[in-house]
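Take a look at this single chain in structure tokens; it is the form predicted on its own.
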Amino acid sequence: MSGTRLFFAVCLLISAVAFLLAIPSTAPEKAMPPAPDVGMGVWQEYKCEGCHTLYGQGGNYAPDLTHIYATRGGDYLREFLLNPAAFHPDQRQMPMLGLTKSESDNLLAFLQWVGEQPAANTWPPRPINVSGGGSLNVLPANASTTISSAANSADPVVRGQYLFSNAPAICSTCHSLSADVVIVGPSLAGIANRAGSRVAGTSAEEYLRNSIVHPSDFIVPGFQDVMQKNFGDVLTSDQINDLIAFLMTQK
């Protein structure tokens, strides 16, 4: 009798382990965390898919913006957010949204949460090249002294420098000190060498200065007519003389 207990016995854990190897063993989704979740219901209750898509899903009219949160970082977004047509006047505009800083910093982190997602390793589907983007703020967040004698230094190419990865300038959002790199307009590694061929008659320097000031009154050829316009507002003299200075040091 305690035989065939036994039999019984093993048959049943044998039954059991069985089953249990029987199903699947798939891991739980991984929930999307507070901020980006609350930052969807914005992007939806704005409606933004309807201009623009994520992993090509969405409208066309606009940009995706799978990798716009690497590609640009978070202080240049939340600028263009809270002013998009001061970026690029008279040209094709996003309309000015009101968002609040909290729906602001929400949305961003939904942005920042989409590309770092398996499925933007694979998007688009062909590679582009791009880089020069990310925060605005290229020194270490916790500088401050360094910053600041960044910004105040009695060197023109080093406050030039400065102003070309930080506001009210933020040249490097748009320009990459790369060879062959474009984010939106031209690189512009070696324009020292070639700002000075590019307009007959006019200078490196000159044409550096027209090029901040009146973007329009030359276009390098392959590329749009994009860059912002107030620049001439926006930056004092010294500032764009302090930029001017650091660009003619990229030979």
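Other form of same protein, the form predicted in complex with ligand HEC, not the form predicted on its own:
Here you get just the chain by itself.
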């Protein structure tokens, strides 16, 4: 083969390749339903966890996204992922990552899946719900009764006071008796004054009994329904009466 022919042959080959490359790919993108596992690949590829956390794991530069799908919803997030610069211009900005539509759909399927996992229910962990300064004074400073005699006192108020901070009740894990100290549940300082007006038509004693036995019936505004539900089983009716007698002295 002469040098010239070889030269033309190579030129032909190059132009053929160039021609093939120039043909736009007309095959439409296959419409695959978005999938969480594919989305997880996109999450890793774009290093989202360099800036974001899921279940608290990852970078702390940008918000935790464990519950973002439930918080913002798919429509908002789709817009956001394709054009983050258009959102919250006054805040730290997320860079434009140039995601394709299908990448962002898969990511959203992944973020939705993350938020639906059982572990996501406990993330973020509850904050340490203690505010205020006082001390957890359960027995009055001038109490002459010792702890063991308190448990067997003839006075229901003293027995109830003992139970309040001892097994099997230990209400004091979650309730303080100082007005300015909130643990997990509301302070029970002054509860005797409020109990009668919490639920229309329910006396203070009835309300207290129901608060102990059926805590979910009435949720004190601003608190979560986390008081345990089994006090009706673990406490005897005498013990519940004693607790009520004690709480009725908290004026």
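Residue numbers count along the first chain shown, from 1. The term rigid core refers to the maximal set of C-alpha atoms that superpose within 1.5 Å between the two forms. These numbers come from a predicted model, not from an experiment.
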item	value
After fitting the core, A70 CA displacement of 2 Å or more between these two forms	yes
Rigid core fit then G190 CA moved by 2 Å or more between these two forms	no
Core-aligned C-alpha movement of P215 between these two forms reaching 2 Å	no
